[in-house]
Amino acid sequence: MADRFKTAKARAKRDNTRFALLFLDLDGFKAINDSLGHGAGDELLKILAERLREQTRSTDTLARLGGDEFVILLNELNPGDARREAESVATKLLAELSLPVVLKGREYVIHASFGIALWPDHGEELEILLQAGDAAMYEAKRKGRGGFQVYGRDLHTQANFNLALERSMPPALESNQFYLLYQPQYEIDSGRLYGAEVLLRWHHHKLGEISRNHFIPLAESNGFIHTLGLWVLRQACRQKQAWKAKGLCRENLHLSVNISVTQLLQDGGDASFARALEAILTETGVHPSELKLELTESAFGQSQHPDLRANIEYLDRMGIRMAMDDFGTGHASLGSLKLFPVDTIKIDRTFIKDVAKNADDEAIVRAVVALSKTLNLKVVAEGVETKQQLELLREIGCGLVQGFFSGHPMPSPELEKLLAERHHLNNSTST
């Protein structure tokens, strides 16, 4: 590689041309490897790369890196569009990577994400013009998969600054940077607090709120999303033990709390991750019916990871039930209901929003309703904000809200004096 490139840019020099250097990572090729084998693997690398071949010109050069890392050095470009030139390669090879592979006798699509550096306006060596590349790759990644970007200055500023927050997430978690928010859900028609969804959240020493958004997806790439996902499970279940030690959770308030598809993922099948719960709770005295795990609809496609069914199955036998997060927006198949320990569908807020005044979003949230009764499923609509959400999903027959309507994320100390008020009132009451 490091040969193409010195004749590649004696090549420029000479002619008065430009290059680009196209990163391309192949998005989902480990779930390919973890559930078909490394042969499969292999298979699937010399198609893909046999059809880079093809898309390509004799004058460029395509090596592969190492895994499913592969770079083309586009040569012979117009000094004034080098830039629509190397985007209309990278969107002609998207749209070849894309069709159907068969494998094993069933058809998979695959994915890429492309970085574009362009020399010399990114980098006058390899190394430089790599690592421009391969940050622009990752912003791909970012923004959705599936798609390219061209390095800017502005990625190398966000590059660093990710590093940094990656590189400061271990102290933050020791000096208890790190909260968590309770969010209320309410049974609508009697108006009793059902339980909370956990949230987590970050507040810099040096930089204030960090967005979940941001500091999430980091902590999933760099593995750190596993120690801090148990950090969550574990002050949640001590939490809510403190609670029940003063007598304010007669009521069985469910805790729900969010799990990255990363913590079910690559370990090896043996259900760690589901064990270190059972450990969790074991230590905390928490019931299993008294939590509940929320996954997004997205990470149900992947239900025939290896290491996902083992935590699933386990979780399961643990009595954990589970609830699916952003129902309507993923690509779940109704199937995964059966597959999973399910007994919760959250809507999206997305159809919320409008479903006091949008026909279509009635008709869908309609529609999930009556689905979950036929399935004996609970429904909790996110992001009720206005009296009018709230009478139309009484009307619809929804069962659970949550939203700044009914209820703000609160620290736990607000929530406990919610629950104090309510144990008091039910005294008060039975009395």
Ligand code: C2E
Second form
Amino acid sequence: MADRFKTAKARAKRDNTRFALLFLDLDGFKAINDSLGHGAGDELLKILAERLREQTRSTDTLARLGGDEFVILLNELNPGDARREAESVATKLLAELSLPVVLKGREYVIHASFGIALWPDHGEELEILLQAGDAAMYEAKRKGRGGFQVYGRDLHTQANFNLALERSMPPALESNQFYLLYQPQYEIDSGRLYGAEVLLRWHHHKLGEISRNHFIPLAESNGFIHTLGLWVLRQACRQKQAWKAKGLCRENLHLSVNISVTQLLQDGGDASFARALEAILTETGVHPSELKLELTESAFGQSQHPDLRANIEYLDRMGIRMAMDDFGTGHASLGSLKLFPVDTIKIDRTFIKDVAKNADDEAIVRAVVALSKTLNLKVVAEGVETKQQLELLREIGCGLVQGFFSGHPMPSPELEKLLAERHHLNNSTST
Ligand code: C2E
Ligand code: MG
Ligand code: MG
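Compare with the form predicted on its own: the form predicted in complex with the ligand:
Everything in the complex follows now, all chains and molecules, and the chain you saw is the first one.
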């Protein structure tokens, strides 16, 4: 690559042309490799490399950087139009790459993401251009699968900011910048406080409150979520024991903890997440029936992944139950419900938002509640904000409710107060 880069640079200077680096990364390659084996993974890379070669000119260079990353050097771009030309090649390549591939007799659709860096606009030297292309590719991935992104200065700032944020995660955990909030869940019929969802927050010592929609994906991509996720579980279990010791949990208070699918996909297939959780339960004395793990519906699509299966089977044997979170947003098949020890469905708040105004949303919620009853699952309506929504959900027969109407996410002393006064949903809603 270094040689080709030198040549490209010399030629571009001589002919007054430009060139671009296209940084390519395949989405979901690891899943194919893990589920179909390395032979199929290699076969896939060969097929895709062949397509790339066919679609590029002989003057362009295609190199594999290792794993599922490729770099394409596009030569002879027009100085006035280099960006548009590079973008149109990326569009063409994306279309070509997303055509189905047959592996072991089945068709798979693979998506790729491209980051584009232009010489000399985004860097004079190979090192710098590769970094720019990488940052742009990262941004393309962040925006969703199967797209491209041209490097830009604000992107550099964003990438640097993210990098700094990632680096500050381990010390932040050490210095107690992470903390938990608890959002109450009530039984609609009896009004009894059923449990609470545990929600993670980060108060950065310099930057203040960092959005979890920002830092959780970063922690997932750099692997810190493994450490952070276990910290959340340990903290929640300790809190539960502290409440029990004060005599505040005469009836079981179910704590529901969110986990990312990444936590279940650690290499090795030795169920390391489930084992670590088992150790936390033993250490804190919490029974598996006191805890629920929330996994978003979209994660259920990966049910065939061997590392995930190993964890799920271990969790099931331990007696841990799970909730399918954000139900209705993830296109999971109902069959995948059976592959997980799920005992609860959480209807996503996009359906609850207009449930009292929109007949379609109401019909969907009714159907989900009916389905859950047939399958013997508990149903939580998420994001309930008004009395009107609550009353309709009561009429529909939905079992549990969580939302700003019955209680915002709150620090542990506030939930403790609710426990101490044996708070009832109906106390606050019957006027
Ligand atoms: P989620 O699991 O669906 O959590 C529910 C989200 O809905 C929370 O957002 C909560 O504050 C919000 N919410 C609750 N009631 C209402 C309501 O009535 N109206 C509206 N508009 N919103 C309501 P939050 O705390 O920002 O969390 C966002 C997401 O971050 C969570 O979605 C969850 O997927 C993730 N998350 C939070 N804590 C953790 C964690 O410890 N680990 C992992 N992996 N993910 C977490
Ligand atoms: Mg949740
Ligand atoms: Mg949710």
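For clarity, a rigid core is taken as the largest C-alpha set superposing within 1.5 Å between two forms. Numbering follows the first chain given and starts at 1. Fair warning: this is a prediction, and the values are worked out from it, not measured in the lab.
Comparing the forms between the two forms, the C-alpha position of Pro184 differs by less than 2 angstroms, with the core used for superposition.
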